[in-house]
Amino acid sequence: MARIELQALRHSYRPDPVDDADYALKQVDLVWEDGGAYALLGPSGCGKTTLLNIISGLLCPSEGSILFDGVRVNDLSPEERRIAQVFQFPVVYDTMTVYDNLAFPLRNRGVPEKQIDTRVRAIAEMTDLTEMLGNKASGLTADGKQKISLGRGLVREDVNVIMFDEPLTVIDPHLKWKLRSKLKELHQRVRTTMIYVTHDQTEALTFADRVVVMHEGWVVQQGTPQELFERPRHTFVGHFIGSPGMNLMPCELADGGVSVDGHRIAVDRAIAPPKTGARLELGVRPEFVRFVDAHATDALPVDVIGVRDTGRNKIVETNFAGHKVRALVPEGISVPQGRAHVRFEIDRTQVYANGWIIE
């Protein structure tokens, strides 16, 4: 296992990049501690796979350094970096048994058969493959084959990191939660450094202890699932994480506070004016929008224009000063109709300049 550090990493697929627009991966500075469970989260084209391939050694970065336990590995092959990788589509040998598939990485490295047998059976028990060890892999379902891929990633004890590239994409939806739970359980048992690449926020937030959110080649935030939810440092994080995403509306600064179309909004700190011409937005998640009495402190007038019942909650869509604002109301609590009033929780209301939070 290894502590992985990325220093001033950039990558362009163009021979002579000039500015940020020419880079698929903008400057990245990250540290992933030994034994952690991490996720790279973002939409297609944001740079996740580029970053994964750079860490694994399949791609050499245009600039910057990759360090494993303080040693620069830019010029080392994936084998020399001791990387195990699980891909989106299961890579198995159909003509081999499940046992031989799991044993293959160890036999390829000349590990003694007795040691192989012990290790294969231990991994088979972890991945619920024990009863299938003698079966041909060709007869397995997609989730069974992906379990083999997971097992092959875990069977080696000499790896620095196991990397998962969208490993549940081809799995039936009703089986995904089983494999997600199994993967989390496996990490807790083996404590190998794991990096999980996905565009699915549920997969990222349920697997990882810390999530790296990427957008248009930038790392816009790294943090725990709770940090990403409660204090998005970029409007993209607020929009991408959560269902529904964060409410955003243009705002102005007024006497150290914030106003939206003349309505003063309470925040928990004085807001320092950003540079001239910055685009200012106020953000608050639907979970932190509360319906209140018209005479309550900080009450804001809204018009209720729609309600969607999700079973556990109601998503209430309102119009506030010409802006759509959604509120999440727990099941069993009545929702007002027509004209109503809401309050934004002060310590959960953020202000952004050009997409970035104003501290």
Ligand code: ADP
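What you are looking at is a predicted structure, and each value in this text was computed from that prediction instead of being measured. Residue numbers count along the first chain shown, from 1. Here the rigid core means the biggest group of C-alpha atoms that line up within 1.5 Å when the two forms are laid on top of each other. First, how it differs from the form predicted together with the named molecule.
- Domain assignment between the two forms: R231 and M249 are placed in one and the same rigid part, by better superposition fit of each C-alpha.
- The chain behaves as two rigid parts between the two forms, and the smaller of them turns through 15 degrees against the larger.
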Contents of the next structure:
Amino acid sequence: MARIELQALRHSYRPDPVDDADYALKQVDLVWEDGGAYALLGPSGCGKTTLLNIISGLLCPSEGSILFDGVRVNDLSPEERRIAQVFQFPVVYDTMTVYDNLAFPLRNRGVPEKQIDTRVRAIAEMTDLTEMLGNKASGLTADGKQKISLGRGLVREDVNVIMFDEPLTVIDPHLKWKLRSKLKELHQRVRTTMIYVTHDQTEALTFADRVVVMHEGWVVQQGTPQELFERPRHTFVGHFIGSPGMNLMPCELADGGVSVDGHRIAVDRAIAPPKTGARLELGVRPEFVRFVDAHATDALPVDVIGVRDTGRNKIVETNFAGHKVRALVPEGISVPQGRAHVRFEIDRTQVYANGWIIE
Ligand code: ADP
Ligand code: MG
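Follow the form predicted on its own with the form predicted together with the named molecule, if you could.
What follows is the whole complex; the chain from before opens it.
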């Protein structure tokens, strides 16, 4: 196992890149601690697969270093890096049985047959393939084949990291849930570093101890699910994670304070003005917008324009100084109508300059 460090990684698929727009990975500095359960989360096209392929050695980065336990591995082959990678679509040997498919990575490395047998049966049990071990892989459905791919990724015990690239895309929803829980369980047992790539926040937040969020070739935040929720470092994390996402509205900085269209907003620290010309936004999650009395401290006037009941909460849509601001109201608490007042929780209200939090 290894601690994996990425230093100043950049990657362009173009022969002569000019500016950031030509780079699929713009700048990535990241540490994956040994034994962690990570999710790599971001929308399609943000660079997740590119990053995995650089870690595994299938792709050579345009710039930067990959270190395993402090040693630069840029020039090592995928084989030498000892990585198991499960791709988005199944890769199986159709003419082999399920058993032989699972045994393949071990036979390749000269593991004794007896040991292989024990391991293959354990992995088959975990991936629900026991009944099919003797079948030819060609006869399996798409999700059956993907279970083989998953199994092959898990079968070796000598890997530095196991990387799953949206592995459950072709798996039906019920089994998806089950396999994901099994992966998590497995991680807790073997403690091999795992990187689980997904564009689905629920998948990321349920699998991982730490989530790495990517956006347009940048890593915009790495943190625990709680950190991403309470203190998004980038507006993208604010609106991509959460349901609904963070409220964002243009704001101004003046006299050491923050205001939105002339309404003073209370924040928990002095906000240093960024360089002039920066686009300033105030962000507060719907969970931290509370209805208060008109005379309460820091009350802001809003107009309630709609309510959607989700069962556990009501999502209340309001208009605040021309901006749409949503509030999440727990079941059992009444929702005002028409003109009302809200307060933004002071230590959960952030200010962003060009998308990045002002610390
Ligand atoms: P993700 O896995 O997050 O969907 P990718 O890493 O596959 O993102 O892609 C990141 C960007 O790089 C996209 O704009 C994609 O079109 C581009 N890209 C990916 N693979 C190639 C390739 N082989 N050649 C050229 N461009 C590519
Ligand atoms: Mg991908």
